[in-house]
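Taking the form predicted on its own, here's one chain by itself in structure tokens.
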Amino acid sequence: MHRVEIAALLPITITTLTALAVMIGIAIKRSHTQAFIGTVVGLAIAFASVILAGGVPRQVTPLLMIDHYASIFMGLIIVSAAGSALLAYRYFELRDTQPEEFYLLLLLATVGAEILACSAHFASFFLGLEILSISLYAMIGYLKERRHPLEAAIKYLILAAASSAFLLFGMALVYADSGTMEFARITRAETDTWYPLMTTLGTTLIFTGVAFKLALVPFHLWTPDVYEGAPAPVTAFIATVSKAAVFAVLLRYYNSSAGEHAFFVILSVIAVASILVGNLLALRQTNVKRILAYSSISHLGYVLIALLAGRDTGNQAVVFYLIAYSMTILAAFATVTALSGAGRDADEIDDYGGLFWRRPLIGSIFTIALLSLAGMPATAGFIGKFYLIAAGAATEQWLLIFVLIVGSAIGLFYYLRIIEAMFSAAQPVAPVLRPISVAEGAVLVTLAVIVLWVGIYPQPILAVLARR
């Protein structure tokens, strides 16, 4: 392997070595602080190495393509994983459990997500997805003494196994017809055979499996239960790292496999259904985690609009929106984590009654996150939706743009319900709030600054996305 290929693989290599170091450290001496510090330091070094992985696209064996977009996605994945780790330290300190292995699972899941971001072959696609998914099973059910996390883990296990079956069968059909598992070579095979029946069926099954992982309608039923039952830092990880990684490989596969013509209508229907169903079902919820779960379904529907637009404009809009959404939803779940006590997570709207008056800083940060999710001006969410609309308009997807606007209007209602509770002077059954840790405070403030900075001055990120 050439030196440039080794440099390209540095983020994945460093994250893997960090997982090994944490595992060995746990075997020698159990220490929550040691495992936490090792994880955060390793992820920081991995993020620094992402710069070396950028630049000219490099094909590292037939399995991985380390290009500009892969580097951006790996950076986003590592930052989100580090944020989840910072949130997890105090969360698990308050609970009667041995938390060291949690960081090992988080690192392994991050490795799987990084592999997905670079995948250019069905083998690496499936390998990365399974490393991510198997780690998530254990992370969701990590608080094994409690019923809700175990229930959520079992539901995710069953449905994730079903989605993997769809993916494997779809990959087998595509391989049987095209004779290759490389995304780029599948394009040439499809061009030669005019997109034959087996490849069409196989690609349909692949998109079905991916839709399960992204919780797109009608494959979304697991999402609210898993978001509600999982520990708050794990929910933050699922909403950011997992979604970004799966969408990264979907973006590469969709752009390289000439599927846009055969599947444009199907994906358009899925986008419309995800936006409307996600927003409408969120209206009926009183649990903040479930509201954010249904909200995530609609947001992934929004991103599909830019995916369907294709071209450079659409691809840049996809990546920009995923960056804005990941930072925003991480800020929202950071608030939930910071307010959660030892007994249960702060996941009911009543838990936030009068929050702004009791904790002005946390209330302000949560308000910023919710307004960004709603797409209000001066936030990252507003700029993200602007570029989604611009990408859709460039390809005249007027129906999808109309649905996006309607969905955003519906979503504003349930975000304002939470904000109204926070600013309410009445404080019904408001719990006693524990002091937040330095790590939680740092994550909250940093994310709030990023959300506002991107919403006011997005040019630096846009400049990075425009590079080749």
Second form
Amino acid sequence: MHRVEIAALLPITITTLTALAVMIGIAIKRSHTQAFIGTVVGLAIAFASVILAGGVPRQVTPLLMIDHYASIFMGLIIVSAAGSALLAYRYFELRDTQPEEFYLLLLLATVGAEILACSAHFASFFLGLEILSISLYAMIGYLKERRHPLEAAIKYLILAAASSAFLLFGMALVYADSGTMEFARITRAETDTWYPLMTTLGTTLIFTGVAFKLALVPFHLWTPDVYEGAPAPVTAFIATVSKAAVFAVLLRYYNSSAGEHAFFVILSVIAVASILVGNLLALRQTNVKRILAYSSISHLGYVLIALLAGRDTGNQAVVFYLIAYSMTILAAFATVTALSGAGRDADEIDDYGGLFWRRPLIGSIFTIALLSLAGMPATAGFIGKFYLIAAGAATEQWLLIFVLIVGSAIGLFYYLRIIEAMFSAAQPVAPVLRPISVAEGAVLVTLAVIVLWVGIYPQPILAVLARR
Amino acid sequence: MDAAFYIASVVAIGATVLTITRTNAVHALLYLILSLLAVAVAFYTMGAPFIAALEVIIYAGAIMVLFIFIVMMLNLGERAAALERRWRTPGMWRGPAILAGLLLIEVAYLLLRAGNATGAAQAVEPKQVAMALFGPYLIGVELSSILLLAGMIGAYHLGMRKIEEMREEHGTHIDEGRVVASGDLVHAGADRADRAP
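And the form predicted in complex with the partner chain, for comparison with the form predicted on its own?
So here's everything in the complex, that chain up top.
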């Protein structure tokens, strides 16, 4: 392997080495603080290496393609993972469990996600996805003495395993037809194929597996239960890292086989269904984590519109929206984590009653996050939606844009319901409240600043996205 | 040659269906072994004798033995012995034996036939597999090791219990040199009937 290839792999290598270093550290001396600091420092170095290593697109073995998009996605993944780790420290400190292994699983899941972001081959696609999923099973069920996390972990385990089976079968069919597992070469082999049906069928199955992981309708059934049952920092991780990584690989795969439009209709139907079903199901929920779960279904439906638009504008809109959405949803789950006491997570709307008057800072940050999710101007969510609509309009997908607008209007209702609770004078159920830690405070303020900054002055990020 | 592949495939699917539908864990395991062996034969007919051998050694061999060990270790005590007698009902061996016999005939036919034993256009030699794994797929091998590490850490955390808890739960039984079979894989429940209503 050449030196430049090793340099291009640095983010992945550093994350893996961090996991190994933290593991050896735990073996020598069990210390929560040490594992936590090791994780955060390792992720910080990995992030620096993304910036340093990012440059010319480089194919490293047939498996990985480290190009501009891969670097951006890896940066997003590492930042989100570091955010989840910062949130996890206080959260697990308060709970009666051995917290050190959590950081190992988090780092390994991050490695899997980074691989997904770079993968240009079915083998790395599947291995990355499995590393991510297997780490997530254990992370979701990490508080194994409690009922809800375990239930969520089992649900996720069975459904994710089933979706992996779909994915593998689809890959096998595409391989049987095209004779290659490299995304870039599948399209080329397709032109002189005997069985276009097999590739079509295989790709449909692959999309099914991916839609499971992204929780798109009709493969969304696990989402609310897993979001609700998983510990709040893990939910933040699923909502950001896992979604961004799987979307990165979907983007790459779709762009490589975009020549055919057989999937356009299927994906359009999935997008419309996700937007409408996600928003409508969220309306009547009283649990904040479940509301955010249903809203994540609709948000990924929104992103599909830009994916379908294709071209450079569409791809940039996808990446921009995923960045904006990840930062926003991380801020939302940071609030949930920061308010969760030792007994249970602060996930009922009633827990947020009058929050703004008692905790002005947290209340206003949560308000910013919810407004950004709703797509209000001056937040990252607004610019993101603006670009989605621009990308959709450029390819004249008026129906999808119309559905997006209807979905956003419905979405406004349940976001405002939480905000209304925060500003009401109602006396809250007090016990879940606790003082926030420095790490949580730093995460909350940083994310709020990012969400507002991207919303008001998005040019720097757009400049990075436009650079090829 | 296609016929050999399809016979093996049908045996694999049939054995897998039977694995899922058996209510008895040991019987299910027996069919699972058969299913893995059938997959190995299918690999063989497609010109991958090395992968077929690995399938037999690793899956049908090592992993299945682990499974059976665990099932056995969970079933100590007299009731388990009685249970085992009940499992060995006459006739239960017929299904697996017929399927295994089919596979045996098929393998014998393939081996005894003159010429290229695998019948595929070209057989994939171990050397080729090794060259691929440590050439273009090097990163894939590394990733598999990370995958196993993640699985191991997860299993360790979820399986770990505090020692005091275990003493509380099992204390008396450990003194008697027996292990409580409650919560096992099999519907044995060796000691449960004594206490449960």
